[in-house]
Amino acid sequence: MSDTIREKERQTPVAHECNICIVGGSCTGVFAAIQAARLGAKVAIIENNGCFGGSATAGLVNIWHSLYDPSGSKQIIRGLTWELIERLQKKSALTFNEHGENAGYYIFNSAELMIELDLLLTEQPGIRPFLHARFADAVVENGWVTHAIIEDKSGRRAIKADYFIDASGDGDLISRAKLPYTTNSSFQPPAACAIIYGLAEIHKKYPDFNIHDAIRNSKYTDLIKNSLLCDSELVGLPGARILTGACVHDMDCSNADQLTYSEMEGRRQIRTVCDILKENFEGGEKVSLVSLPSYISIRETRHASCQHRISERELSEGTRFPDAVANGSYRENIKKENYDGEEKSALPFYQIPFRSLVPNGSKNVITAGRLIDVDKNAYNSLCVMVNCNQTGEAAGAAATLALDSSIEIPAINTNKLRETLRKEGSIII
């Protein structure tokens, strides 16, 4: 049996035309879309799941790290993520925990921000979605990005654009593009999430009551091992719970067939931490499973290989960069000899500069979100969605600017850009 098969020749319909084209609709790239089309760019998305969001919707990670700097006191990013705090508040979808050991943190409810983010698309002129829709290759002439081509209900279509977003998280465009990409040795493990009903009552019987420690008990012959358990409130249901943290350990979710089994993976394990509960504890007879994520948030993949790699130093030391599109604080296993012993809440907040999001190679393409170029120290720390948002506008503004003046995205002005972030609401430092 042959190892390949010939497919015909075929044409392939371009669906659209427009300056910008974004692969992924995450958060990141919903942001990224925005962005632009405000500037005057006419903007097309492209999102694989029925809707918008990525793991903050689909994946149901309902939560938001500070806006503020490690003290507490200083506002350090705005922008977007703002906008959209601001437009749930009004929904009644959104809290904000001012004490305890998430404190500085937003919980919202994915579906209100699932409904959210098609609003502020359908309200913004000049952006095309595209739910439902597979990138599937890239078209390059001469070292330009000219076409994304996708698979999607109405069968394999092309868009044309000037310039590009890789907004995928996995590096989708950067890999089929032939763009410079690393993988690590090892992964950020993808998690699975889900709303269960009931577990508020095991908190009541339990007042000491820790998801993380009960589930990880070696009395549980099914053991949930390697995962990092904890739950939260469900927005505008009370009694039930957002469960986070069903790891699969040791998966490359670039990989269809290591993808196909972290999701069912992440599934059983949430089968078992229920049963774990009706069977162990008083009051878990009523723990019922009601919701699961349509697909399991991914935290690692593709690396792009950028004019600048983000060191651990770098975030540990809060270095400020020139172009510093970004700004953050949440910090996570970064060793206290890269910040001398300190206490986390006395550290500087950290930037992210423009030249990170930039590939080197790149003529068209820039990138945005997790898939930015960090060091595998740091990447736990600004992977973190409020991060990830924060590039998705850069990475918007920017390719609006190349494209105003009809030059490379390496090439732009990145006072001007820091400029713009700024007219537009991003605090920029």
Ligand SMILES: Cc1cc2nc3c(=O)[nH]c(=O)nc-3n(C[C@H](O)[C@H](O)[C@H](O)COP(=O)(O)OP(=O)(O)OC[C@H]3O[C@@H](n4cnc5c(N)ncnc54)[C@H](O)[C@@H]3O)c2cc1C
Contents of the next structure:
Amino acid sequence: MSDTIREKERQTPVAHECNICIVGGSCTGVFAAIQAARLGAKVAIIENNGCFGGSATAGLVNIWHSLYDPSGSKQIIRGLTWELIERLQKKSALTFNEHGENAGYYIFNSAELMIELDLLLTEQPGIRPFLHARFADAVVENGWVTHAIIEDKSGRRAIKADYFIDASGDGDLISRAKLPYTTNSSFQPPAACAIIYGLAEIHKKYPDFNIHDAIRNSKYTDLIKNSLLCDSELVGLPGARILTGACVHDMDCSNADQLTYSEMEGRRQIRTVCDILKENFEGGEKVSLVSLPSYISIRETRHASCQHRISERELSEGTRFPDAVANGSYRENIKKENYDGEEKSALPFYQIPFRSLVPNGSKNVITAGRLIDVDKNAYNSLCVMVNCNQTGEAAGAAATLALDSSIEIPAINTNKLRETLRKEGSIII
Ligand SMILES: Cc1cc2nc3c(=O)[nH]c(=O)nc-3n(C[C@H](O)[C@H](O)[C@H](O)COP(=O)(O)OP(=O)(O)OC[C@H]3O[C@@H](n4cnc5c(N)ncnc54)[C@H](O)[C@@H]3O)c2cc1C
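Given the form predicted alone above, produce the structure of the same protein in the form predicted in complex with this ligand.
Every component of the complex follows; first up is the chain already shown.
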């Protein structure tokens, strides 16, 4: 048997022509689309799922971290994240929780967010959405990507565009376009979330009940493979909880077989957690599984190789960049002392530079979201959604500025990019 087959040559219909084509429709991709369309570009957005929002909707990950600096006194993030927060507040679909050094976080109802993203895209002229559409390949001529090839219900089709944004999380576009990327020796694990009902009874019987500690008993280790579980409220339905973090370790989710395994293993672990709760905790008999995500949340796969790789030190020290396009305050496992050894009570907020979004050698492709260029230790902090959202807005504005002057994306004037983002409502410092 041969390892490969030759497919028939075919003519691929062009489904749509636009200025900017975005691969991946999480909030990152949607915010890129909205930003570009508000600046006058004609946009297409391609999403593999049947809804927009990525991990925040299809994956059931329902927390946005603080929009303030670590002291909680100065707002550093606004833009479309803030617009969505206000829209969700009007629907009573979001709560704000005060929380120590990271100055609070928002919990939202993922289903309501899904609908708000639909509305945002529909209200804005100039955007053609493609759902249930999988980006399959890129056509490249003289270093310029000219078409994205998608597979959807209508078959294999092409979308022609002047500029492209890779917001697929996994770098599917940059990898097919042969732009440079790296992978770490081990990945942060993908994890399944779920909506479960009936934990309240357990909480009544065990006032200090914490699902992570309860399940982390060594007798369950083989069953749930060192998962980092936590639970949060399901906004709008008291009594139901979002369970986050049935981790599947040592998986590369840019590999199709490992992704398939991760989906099934994540679900098995969720069932197992419910069984453990039912069988071992007083009150647990009421626990029932209400809903599973339509896709497992993927933490990490490819990273674009860009002119600048953001380091743990830059996050820790809050390095300021002249081409900064986003600010962040969420830190996970980042050193509290500065690099001279002095312990800090509140670390400064950090920044994401434009240079970490543009793959080396790219002419008309920019990245946004978790695939931007970040080192291993900085990644867990940087990949949170409030940061990804801002990189989406920045990528949409950058591609539009390149379009306006008919230049390559790396050649845009970053002062003008920052000014544009500021005018559009982002906080650019
Ligand atoms: C279990 C878990 C818990 C987390 N908890 C939090 C949290 O509480 N708060 C927080 O802020 N962050 C959290 N994170 C991190 C955060 O969810 C991610 O870093 C963030 O969602 C990444 O956003 P993204 O847009 O880059 O990628 P994604 O959210 O993964 O979106 C990528 C989108 O691209 C689409 N796509 C991919 N490939 C293709 C293709 N070939 N064709 C078409 N579409 C494609 C996908 O369907 C998806 O919609 C968590 C992550 C995990 C795994």
